[in-house]
Structure formats: C-alpha cells, structure tokens
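Just the one chain here, the form predicted alone, laid out as structure tokens.
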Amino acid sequence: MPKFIINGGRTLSGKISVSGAKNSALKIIPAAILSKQPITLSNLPIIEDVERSFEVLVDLGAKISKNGQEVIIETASLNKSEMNPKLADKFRGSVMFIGPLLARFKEVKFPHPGGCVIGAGGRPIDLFLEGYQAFGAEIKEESGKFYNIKAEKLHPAHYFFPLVSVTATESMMMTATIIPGTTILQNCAMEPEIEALANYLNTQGAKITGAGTPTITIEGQEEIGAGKFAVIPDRIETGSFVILAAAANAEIEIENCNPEHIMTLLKILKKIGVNFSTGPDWIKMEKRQTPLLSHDIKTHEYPGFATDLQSPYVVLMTQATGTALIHETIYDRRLLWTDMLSQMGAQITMCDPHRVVVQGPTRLYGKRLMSPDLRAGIALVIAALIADGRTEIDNIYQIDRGYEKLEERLRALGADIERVE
C-alpha cells in the first residue's frame, strides 16, 4: 500500500492550480446515462473516484474515450441496469448512478454504496429511496445490502426534502429530467455543483430552473441530446490550499479557482489575520506579520462552512492563538481523526462526537499516521508539512480519491513529500 513520506518545516511558495471538482465530476459522469447521444466532458480531475465511475459505466455497457482531462462518453449501447457490487462498493459516488438508470430503464438493481466510513450507520440512503418512491417506483430490499427499484411507469413528483442533501437533490433532479411533466423539488441543497449539473443538463435540452435555490423545477422531457461541459473548479481543493498557505504562513497563488465558492472561509480568514487578495479565478495568499487568532466554526450546508473543510481548518486552529470550538453538524464520527493530530502535539479536547476544542498555538511533530478518510487525509498532509520532523501517512488511497497528483503539485511549492509504494 502506498504512503507519503513528508519532512516538514520547509518554506513553501509559488503557484498551485486547482483541479476540476470531484463533487461535480461524480454527478456529471452518471448523468451521461440520461442521453443516448455522445457526451464530451473536459477539466475532469484524474482521481480514483472518477476512474471508479468510468469502471461502473463500462460495466453497464458504455464506451469511453479518454484524452487526458477530456472524455467522450457514449451510452447508446448500455445493456443492463444492474450495478456490479464489486465496483459500486468501492466508492460512495456509485449512489449517483441509481437515478439515471431508473429514469432510463424503469428498473435498477444495486448494492449499498461504499466509500468513506463517516456518518453513523454507514451513511444511509433512506432519503434517496423515499425520493424514488415519490416518482412511483417500488423498492425491494434484501438484508439491507442490495436493492431492486422498479416502476412500470414513472411520473413527475412534488417532493419536499425532509433533510437538506446535496446528493439526494442532484439524484432527484437527474431522475426527473427525462420523466415528462413538471417536477418540483423543495428544500433543496444549494451547492455550486448542483447549479453546474443543471447547466450541463440544460445544454442537452433539459429544462431545469431554480438550481442553486431551495426550489428547483424540472420540466421533464421525453429525451435529451448530446452535450459538452467543462467541470467547475474544486472549491474544497481551493479551500484546502488556502488553509495550507495560511497554516504555513506562505506566499502561494492559487490558480484556476472560483473565490466566490469559498466566501464563508475567506471571510473567517480575514477576521483571524490572514492576508490575501482575490481575482476572478485566483487567490494570492500573503505572509502575515501578526499572530493568527482563534475562531469558532459550525459546519453547515452551502453557503455555510463546508464540512469537507472542517478537517483542514482544525489543523489551522492548532497554529492560532486562543481557543476554538469546532462543531461538526453534518456527519457523525468526522472528528475522531483529531486523535492523530493530538499525537502530533496538538492540544485538542473532544467534548462529544460532534464538537472539539482546539487550544493554540502548538508546535506539531512528525509521526507515523494513517489516513482514515479523504478530507482527514488532506488535513494530515497539511499538518505534516508544517510539523517538525518526518511524518509517514499510510492508506493514501483515500487521499488519491479526491486530489490529483497531490505530491507533484506540493513539491512544486517547495514541499519535501515523497510517495513510497
């Protein structure tokens, strides 16, 4: 199993480019099932979860032509609607194939999606199943591990989400795209990736309005055509690099990003003494002459503080003066990784599974660690880069799932990081 070897404390500077958004690509790819015409996608991140998505599509009968970050997907030859458990169990993004397959074939069989082990009960899919039932589908469940969803005919729905969910919003929106009639979704998530997905589908002939607001209306079509789409910049990667620069007090320019997508984070950084400037597609992080100040956060759905940036932010607070309360409201067990940060010298008190208190500033020291999930993994990399001494991070497959060629981009900034197979 590969691991990172990081010698911390190096001076970082230079430019780093943001990849296409993982959380956008993993919805755009299965959306190709909704059309029988070829789809061209560009600015795709070359990461593990994207490759797993391609594997699922090929197994279903699709044809894929790759040219770097550009891919042509042809789904006219799709010949089944049952997902291979060996493939679907590898990543959480497999849940996004269910809606398009149901809409196209009126039946889909699939195992419980895999992926990161965060969230109580293995991140249940009850919200998805309830949504499919609203379209007229019947659900059969086998031991809670395999599902068969079927409908003689799907109909449009007026559905109110009892909980705000990004992936459930996107799945229902995709499903409704080729169900003739008017579907109205309420209490929707408002993440930029949802608006990007709607824009993509609309270029193919879909009629979706309201994406990015709590109410989305879909005028379902009999079919949609071909389309071309460039994946938006990854706002979580953008935020992670911003936090890295702040923690390392480094002059780093982050390119090919959208600062508007991380305004909550940037506003907090201004308050705590981080210096930076922004442009349409860049952020310049500057050195500061004064100490960082602690600041509490509470994760929330967009446009609130992103749960996926909570882990890197905890690392930043170990370098700030004062006490910060970190309140995770989205996922259970997502703060358990902070025990590893404590092993590096951080002063962290766990109040309960949803809250920790970070006392800073503290010096961090290199340790041998294991990445428990994708976002905690990048947080450990940031901690290792600012720590004294050598850190080994095992299980970096989790990090590869979301960050393209991470060590190469960090070395370009001056980091001493090596991948060891």
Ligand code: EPZ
Contents of the next structure:
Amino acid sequence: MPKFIINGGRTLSGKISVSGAKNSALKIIPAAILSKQPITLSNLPIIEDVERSFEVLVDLGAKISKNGQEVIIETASLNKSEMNPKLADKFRGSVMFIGPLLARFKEVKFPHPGGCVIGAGGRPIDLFLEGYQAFGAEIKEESGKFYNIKAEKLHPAHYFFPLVSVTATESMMMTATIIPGTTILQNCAMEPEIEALANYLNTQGAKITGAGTPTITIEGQEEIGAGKFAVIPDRIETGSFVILAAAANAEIEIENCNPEHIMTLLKILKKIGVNFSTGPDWIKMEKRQTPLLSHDIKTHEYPGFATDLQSPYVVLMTQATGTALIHETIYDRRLLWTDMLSQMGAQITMCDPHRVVVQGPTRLYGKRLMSPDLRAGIALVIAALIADGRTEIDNIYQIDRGYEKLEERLRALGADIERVE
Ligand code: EPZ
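Got the form predicted alone; could you also share the form predicted in complex with the named molecule?
Next comes the full complex, this chain leading.
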C-alpha cells in the first residue's frame, strides 16, 4: 500500500497552483447523463475520485475521450441505469449518478454509496430518497442494501430540505433540469460548487435560477444540449495550502485560486496575525514576526467555516498561542483523527465527539500514521511538514482521492516528501 515519507522542518517557499475542484467535478461528470449531446470539460483534477466517476460512466455505456487537457463525455450510447456495486462502493461521489439516471431512464438501481466514514450511519442518503419521491418516484430497498427507484412519470416538485445538504441539493437540481415544469427547492445548500453546476447546466440550455441562495427554481426542459465548461478552482485545496503556509510561517504564493471562496478562513487568519495579500486568482502568504494567536471556530454550511478545512485548521492551532475550541457541527466522526495529532505531541482535549480544545504552541514530532479520510490526510501531511523528524503516512489512497500530484507540488516548495509504493 503506497505511503508518504516526510522529513519535517524544511523551509518552504515558492509557488503552488490549485487544481480544479473535486467537489465540482464529481457533480459535473454525472450531469453529462442529462444530455444526449457531448460535453467538454477542462481544468478537471486528475484524482482517484474523478477516475472512479469516469469508470461508472463507461460501465453505463458512455464514451469518454481526452483531447489534451480537455475531456469529452458522450452519453448518447448510455444503455443501462443499474450501477455496478463494485464501482459505486468506492466513493461518496457515486451518489451523484442517481438523480440524472432517474431523470433520463425513469428507473435506477444502485447500492448504498461508499466513501469516507465521517458521517453518522455511514453517510445517510435519506434526503436523496425523499427528494426523488417528491418528483413522483417509488423506492424499494432490495436485499443487500440495493435500492430500486422507479417512476411511471416524473413531475415537478416543490420541496423544502429538512436539513441543508450539498449533494442532495445538487442531485435534486440536476434531476429537475429535464422534468418539464417548475420545480422549487427551498433551504438549499449554497456552496460555490452548486452555483458552478447550475452555471454549467444553463450553458447547455437548462433554466436554473437562485443557485448559491437558499431557494433554487428550475424550469425543467424536455432536453438540454451540449456544453463546454472549465471546472472552478478547489477552495478546499486553496484553504489547505493557505493553512500550510501559515503553520510553516512560509512565503508561498497560491495560484489559480478564488480567494472569495474561503473568506471565513481568511478573516480568521487576518485576526490571528497571519500576513497575506490577495488578488483575483492568487493569495500571497507572507512571513509574520509576531506569534500566531489561538481562535475558536465552529464549522458551518457555506459561507461559514468549511468542515473540510477543520482538520488543517486544528494543525494550525497547535502552533498558535493559547487555547482554541474547535466545534465540528456537520459530521459525527470528523474529529477522531486528532488522536493521531496528539501522538505527534499536540495538546488536544476531546470534550465530546463534536468538540476539541487545542492548547498551543507545541512542537510536533514525526510518527507512523494512517490517513483515515482525505481531509484528515492532508492535515497529517501539513503536521508532518512542520514536525521534527520523519513521518510515515499510510493509506494515502485517501489523499490521492482529492489532491492531484500532491508530493510533486509540495517538493517544488522545498518539502522533503516522497511516495513509497
Ligand atoms: C459534501 O458532502 C462534500 N462532498 C463533503 O466533502 C463536504 O464535507 C460536505 O458536502 C459539507 O460541506 C461532496 O461534495 C462530494 P452534506 P455531502 O449532505 O453533500 C447529513 C470531502 O472531503 N445528510 O452537506 O455528503 C450528512 O450526514 C467531502 O470532499 C443526511 O443526514 O454533505 C451530514 O451530517 C467530505 N442525509 C449533513 O447532512 C442525507 O441524505 C451535511 O452533509 C444527506 C446528508
């Protein structure tokens, strides 16, 4: 099983470019099912979850061709709507295929999705199922956790989300795109990836308004056409590299990013003594002469503090002076990884499954670790880069799921990191 070997404490500096957003690509690729005409995508991150998405599409009968940096997806030849459990079980993103398949074939068969184990009860999909029923579909759970969703006819829905969910919002928005009539979705998630998905579908002839606000209206069409689309920059990669620079007190320029998408983090960093300047698509991290100050955070749906940046932020707080309360409100198990950070020398008290208190500053020391999920994985890489000594991080498939050529980009900053098969 491949692992990273990292020797920490090196001085880091230079430029790092941000890849296309994983959590945008994982929706735009399944959205190809909504149209029988070809779609052309650019700035796709070359990561495991995107490869898995392509495998699912090809298994369903789609054709995928690469033209330099662009990928062309043709789904005219799609010939089935039953998802292969071996493929669907590898990542949470597989859930994004259900809505478009239902809209196109009026029937879908799929296994409960896999992916990170950070959510309660193995990443529930009750909101998705309730949403499909709102469109007139019937759901049968067959033995072995297979779902069969069927609809004689799908009709527009007026649906209020009982809980704000990013992928459930995206799934219903996609499904409604080709259900003729007016669908209104309320209490929607507002992540930038949702707005990007709506913008993309609108270039293909969809009529979606309100994406990025709590109420989204979709004027469903009989069909939508072809489209070309550049995937937006990954805001979680951006935030992770900003935090790395702050933790290492390094002069690093982060390119091809959108600072607007991580405003909550940048506001906090400014407050605690991190120096940086920003432009339309770059962030210049500068050295600071004063110590970092601790600052509490509470994760929240966008535009609040992103839960996917909670783990890198905990590492940053080990280098700050004082105590910081980290309150993870979105997921039930997303703080369990901090046990490994404690093994590296961090002073962390778990108050309850949703809250930890970090006492800083503390020196960190290299250890043998295991990456439990991709965001804890990048946090452990950041910790290893600022720790004294050598760290081994196993199970880096979890990191490869979301970070393209990570060790190459970090080595370009002066990091001593290598991948060992
Ligand atoms: C998306 O997950 C992202 N994944 C996550 O990123 C991100 O952490 C999360 O949004 C929150 O920002 C993708 O976009 C592929 P939710 P999602 O539905 O949509 C509960 C990463 O590291 N819920 O907004 O699955 C759920 O358990 C990943 O890239 C239900 O109860 O998150 C959670 O507690 C990790 N029933 C809460 O809602 C449902 O049917 C919010 O989750 C769906 C979700």
